[in-house]
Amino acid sequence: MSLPARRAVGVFGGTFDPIHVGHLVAAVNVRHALDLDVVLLVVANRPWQKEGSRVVTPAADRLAVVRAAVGDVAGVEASDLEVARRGVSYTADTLAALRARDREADLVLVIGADVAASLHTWERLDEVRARCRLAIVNRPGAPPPAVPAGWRADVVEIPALEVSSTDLRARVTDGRPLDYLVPAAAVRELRRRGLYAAQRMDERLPEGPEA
């Protein structure tokens, strides 16, 4: 009798303030390229790398918009793991919780090439490295990302989409359209919640790599 296959789970964490089509393109392409069972969009509760740099939208609102965005996208799910845990969000804690749920799962941490270059700044990095392998997304024509020493990693090329959450927040504030930049269901949800419309100009500061 053959043993059941290990479940392959992509872990794509971020502030998602707000989520946009670039996030979804990365998720579906990594899932396809690496034959993952699911990619979890893990919404940060309190993103420690952004605290103090700008005002972050409440986690419950960001999670609701992510849930609306993924809708019925096959193999992509919104995860409330970090929001439910409360407090500051650390990837080491999230991977530990996922490992506790399924000790045989193959956990694949989805990050950008820029994030790969800054992994050395993460908290409890040894724990992260022991619990997962990396999927580093890269754009066509971009230099090959450097795989950090000691990591198991795959590089996945995805379409180049120049969309940023910083620009999207500014668009809502200025009354400009979000069409085709944010999934329609997510646009409806953020408008229903009145997100970003009252954001002050002086709150628009650059985001870190995990926006």
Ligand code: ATP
Contents of the next structure:
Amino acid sequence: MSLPARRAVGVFGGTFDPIHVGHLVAAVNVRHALDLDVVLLVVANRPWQKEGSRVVTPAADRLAVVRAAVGDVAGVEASDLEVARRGVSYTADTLAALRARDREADLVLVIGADVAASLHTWERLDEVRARCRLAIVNRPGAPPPAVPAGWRADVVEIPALEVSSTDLRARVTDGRPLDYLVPAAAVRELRRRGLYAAQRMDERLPEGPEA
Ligand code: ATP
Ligand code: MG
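Please give the corresponding structure for the form predicted in complex with the ligand, as opposed to the form predicted on its own shown earlier.
Full assembly next; the chain just shown is listed first.
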């Protein structure tokens, strides 16, 4: 009897405030390039590196929008691991939980080149390094990202999509369109929840059963 193949799991963490096509295109291309079984979009519950600088949208809202964005695309899944764990989100804990769930899994941490450059600021980095290898996504034509010393890493070229959550939040606030930058189902979900529209009450859907 042959042993079941070792599962290769991409772990793509982010605040996803909100998720956009840059994240999704990175996820599907890393999955394809490295032949991963699945890429988990792991929504940070409390992203400690961002909390000091701005108000972060409640995790349940961000997770719901990620779920809507993923839809039924094969091999990409929204993960509530960090949201369900509550508290401050550390990747070291997330990898330990995934390891406990599947002793044999090949865990691949997916990060952008910007995150690769600041990896040294992470908590319990030695634990992270011991538990996974890296996939660094890079835009074609961009200088090759520096692979942090001591890490096993693949660099995956993805189409450059100059979209960021920061820009999307400003777009909602200003009333500019999100269409095609965020999947339609996710746009509907974030509108339904009234996210990012604090300064534009007129953009909110009316409350009540008929809305
Ligand atoms: P913000 O503008 O609030 O920083 P963001 O768009 O950078 O948000 P994050 O949730 O901070 O999104 O990013 C999560 C991960 O996605 C990081 O590894 C980041 O490098 C990567 N990423 C962000 N934007 C893109 C993009 N346009 N293309 C590819 N990867 C991206
Ligand atoms: Mg960012």
